[in-house]
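Listed next as structure tokens is one chain, alone, in the form predicted alone.
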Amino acid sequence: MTDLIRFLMCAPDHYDVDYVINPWMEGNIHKSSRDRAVEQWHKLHHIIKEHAIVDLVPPQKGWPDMVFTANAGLVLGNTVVISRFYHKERQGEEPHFKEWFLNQGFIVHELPKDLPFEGAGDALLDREGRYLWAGYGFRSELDSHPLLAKWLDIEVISLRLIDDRFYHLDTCFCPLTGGYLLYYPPAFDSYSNHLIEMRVPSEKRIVVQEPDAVNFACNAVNINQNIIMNKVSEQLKSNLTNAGFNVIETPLTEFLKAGGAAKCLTLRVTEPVMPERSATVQVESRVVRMEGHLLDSGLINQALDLIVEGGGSFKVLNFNLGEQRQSTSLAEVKVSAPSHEIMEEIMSQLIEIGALVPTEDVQDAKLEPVEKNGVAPDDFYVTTIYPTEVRVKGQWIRLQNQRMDGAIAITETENGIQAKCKILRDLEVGEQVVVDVVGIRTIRKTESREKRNTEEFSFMSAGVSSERRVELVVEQVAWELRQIRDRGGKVVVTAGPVVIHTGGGSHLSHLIREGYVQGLLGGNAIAVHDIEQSMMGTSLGVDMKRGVAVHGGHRHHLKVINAVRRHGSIAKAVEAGLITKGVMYECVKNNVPFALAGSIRDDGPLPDTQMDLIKAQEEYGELLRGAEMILMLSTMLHSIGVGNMTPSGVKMVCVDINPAVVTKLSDRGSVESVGVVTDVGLFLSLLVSQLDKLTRPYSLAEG
């Protein structure tokens, strides 16, 4: 027996399961053997004794889960952290345990009421005492974290765990003996799993399978060489024992019932003190401010789940909720992240939704250098579609050029500063680049119910319409084309050529002679197979009116291809009387300006084709500027490029008969786009007859 080595045990007079707090105890309400778990308890108990000395805490009635004692605190050398139980059904246990560690003479640390920590169940020491490894996600909040470096002066490492059957750390997560580690990757974040395979070699991580993992292999006791635990794999043995472990079974079936087994059991009580520590945690805190109508809009639980999605945690510290319904609520909210990196991801997704840092604390945005034309330094901040403002030298400035996935280049002249929107491609030296996502804000609507539910284009909420809401939509989409035309204002077409397979070619054409379309992008295809048609009736070589392919149509987009490149441009075969109608030959009659971007599969291609990406994303951006509205006709490649080249505000509809088109156009975020899943020729019938009748009475009236 080793003197040194000391347990903290409690017997299990009063263990049952009383509750659900665990995916384990769901079905086994006082379905644990009194018996079973008495005798399975006490050989654990005479098994560690063989090995260790083991105290006694007494067991209180009406806490049946002091029988768990690695969740009394964490304890290093002479000082103890209590633990804070997330679960009312636990709580009481805390003042038993406190009691037993200051009459054993430890230091007693205690967190805030409010901060949930439940002490080895959460950190594990490694065997060696270079550091903590800390869980978080169920139990554990991350805030804890530093508090535990500081009392214990140790470096702490942040661990996500993601699946709730192994909610506690030492569920899925045993260090061991020289070095090694025994643990169930799936129960951790990318993030996590990374920290891991960066501290631990290879060579020293012992990787337990999912059998194994719900059998609780992981939560082992560990004393020296000697590994104790509820069931383990022939597999999993012969790789321990391959390591120079010696692995001890012993069944614990009644204690999974409710979530434990060895580990949970146990708490070792000496903990080795390493002369050379020091108390080191990533941890990084920050407070963001919310103002809006944040319950009506769902934005309060947008932004606290990015928190959680993103790995890390959060604390409401202030939530006024507004008193009538055209009042505005506020919410401060501090967020924790287990290291910088990831506190970086998360704010740019806050600050995307409007999250901003509370006054006192707003700082210049940090900025660096360009170095090399075209080339943005590192962990510089990629801006979003909505406007954006930075601040520099105690000022915010507007940035100009809004769009998506660009850099902030500041620049300063005579006239002042200047933050301009850039694709990393125009970067040039001379400029400064923001990099992380200090002194950043992003500006959002703050609309009330009433405006949101009265808005003409209040359909428009980022999502997708099925089948039965077409003729709605349409009827909107139609409202507002007639309101842009009115005004004079912009709209801009994407199309593919599938709207001319579709039979939705005379449509679009028809859009574009009333005046309702002033610009369109597409690629080669849709400008070759529109004029295949117009000259021969044929779109790929089907006849458009028998819907049968025609012999030798496979060779009649190169002809055409071939003919208006012999007159130099699509306007010139338009003059010669080549072309006579069509969507190209009506861009070009009422002077509707277009850019057709090509790719590696061309044909020809048309020599109105910009086969420079450059050169055509430049047009293309040109083309939006000012638009209102976009229509995005049934080709995913172009809408993508255009939505990224496209700032909040702009209206947006997106036609494809692909649900996955419709919704990967949606996820970008604007609040002013909608998805149609319909075939696009139909949705352009359904456009024209409307405007009909919107028309129709108008001109009488106009007449």
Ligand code: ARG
Contents of the next structure:
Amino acid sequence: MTDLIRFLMCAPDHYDVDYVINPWMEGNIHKSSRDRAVEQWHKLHHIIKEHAIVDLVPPQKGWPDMVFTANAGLVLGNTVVISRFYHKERQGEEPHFKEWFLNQGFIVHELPKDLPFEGAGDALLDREGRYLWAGYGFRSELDSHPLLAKWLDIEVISLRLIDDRFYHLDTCFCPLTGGYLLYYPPAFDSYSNHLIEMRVPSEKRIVVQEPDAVNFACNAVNINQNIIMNKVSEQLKSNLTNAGFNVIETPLTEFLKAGGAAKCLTLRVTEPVMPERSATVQVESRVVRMEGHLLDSGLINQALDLIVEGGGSFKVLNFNLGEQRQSTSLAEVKVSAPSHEIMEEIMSQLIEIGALVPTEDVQDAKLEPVEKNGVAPDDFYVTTIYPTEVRVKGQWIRLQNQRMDGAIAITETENGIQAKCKILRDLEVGEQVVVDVVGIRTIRKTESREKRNTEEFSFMSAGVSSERRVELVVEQVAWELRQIRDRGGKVVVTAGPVVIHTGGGSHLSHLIREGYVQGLLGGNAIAVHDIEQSMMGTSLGVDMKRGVAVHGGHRHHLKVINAVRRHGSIAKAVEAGLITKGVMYECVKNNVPFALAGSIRDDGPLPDTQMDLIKAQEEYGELLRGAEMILMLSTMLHSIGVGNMTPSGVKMVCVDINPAVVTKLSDRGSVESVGVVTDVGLFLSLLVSQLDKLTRPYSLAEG
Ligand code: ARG
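Based on the form predicted alone presented above, generate the structure block for the form predicted together with the ligand.
Let us now look at the entire complex, which starts with that chain.
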């Protein structure tokens, strides 16, 4: 039986660490001892010969890594797929390995020149021969997997490597006799771990801990019940023994310096073909196009990063660089993903940043009917803040009511086809909803550097502004507010009670009085504390002038709520002369509409507070319609709610003392949102004085 098993090895005559192509080689150039390497290799050779036949391929001068025959190619039956090395440092090995296989009578398959795949280093057969585990992420390209499936007629399971110390699959993964698996899970992304767990039952998974993993414990040669490996821990040895294996240790320190051990130094060239297999592979690919100031705006990097981070891989098919600063670039990128779900996830993110499907591949969007009111079909496309178009019956239709986290509902009337962004609960039976990610495009302008620098909100594109920049932001916001007011535009403020506690109430009142605010959104609390302050001079029982708690002050806000409830509404309380100043007073007096959304912790509430949340969201939506700018003042809850309802293009300024809130909100990936980490009372006071400055008669002295 054993004499039927053959391995290919290559004597270490020319072995050395001559260059660095993996992290293990770093700092080890010419540091491995020749004598020791030769001795260790011969020991390994000897052990393997006790269990199998060893064939030798002649070593070649100038190709020091040729000892690692695992990377010669991938064998199954009488077929071999020859490696295409990722690094030029090893590409010279290819013809020598090819010659050896041809001489042995193998059917040789060669991958395209630019499609890296590093043989049995990155592709390991299940020991029962049922499928092929194939790695990608560092050396081998995901796009090689479909070809392996085709040529070897076997199911391929693609696993993504994410830790560069484990750059080849065989450094962290070793299928064993009897369906066992020796592996180091952190070397893989979570999707891949999930795939592994689906195929290998937990009692057959032998997990290696990091100290053994970095000693290349997974880089083991398995011949029936024998496992030949570098020195490992007692714990791992006993785990293997308990699973019925015989562990044979042999030192391979000199090869570790090049990033290899027992398995890398061998290639099993007898891999019997199992009868019931068939080629299947999940890998999918699609081509997308991106146009615009791709480099200037960093968009191309962003796109490629999100493909890789999402678990896919890419190939840039074309890149036409815009030559002048004002001209745009065009890129065509082939995206591959190990499954349909991953492809969809990546595509929807690419669409979000403006990627297009090339015209010749454009298809109509896939539609599925709403079967239950308020429920979308499973695979529905989730909308973003960016203007979106959907292709129905060959025409591109612009979505109405663009907002985040909605579904796209398509209706056909005599006026033609309509596409609307709808929140789930509003979907109705009879509507068609867009599923999947085909036939959808997002319109995103990528700004050129010049444009970004001259746009008013340009300085804000960097996201969160530091304390030093607060004044600059205030100047810009004041300028913007003034312009919007003068052209009769719309600014909406969403504010939390902190505005009142920090003494910002009088400044916000001023803004409303002067016509800078066209709508106010908040909760019960801001109104209560504002009215408490105007009626009793305290905010949550604290004297606003002296900053000290007033005796019995904690009951103030309830008295206030009660008084307003007696009048029936805030407006009536204002008319009756109960409320004579403050934010709510100014709203009533200046006909600025407001919406107060209730929550579980509300006391009272005030009669104006909308405790039906669905209605409250609708009221918010109503007031936000047509807004050009939104000031978000110290309220995470209401700001996030507002952010989700707002399409891109609306300028948002988020002010909060907590950087996390600001980051969250200014993270819309659009130039028009800006965060300011500062005390909101201070911000408002600076804003008011800046606006006053703009209103003062022009004086030459100011320059
Ligand atoms: N220095 C070689 C490289 O980086 C080591 C190859 C190890 N081989 C393996 N199958 N893991 O390519």
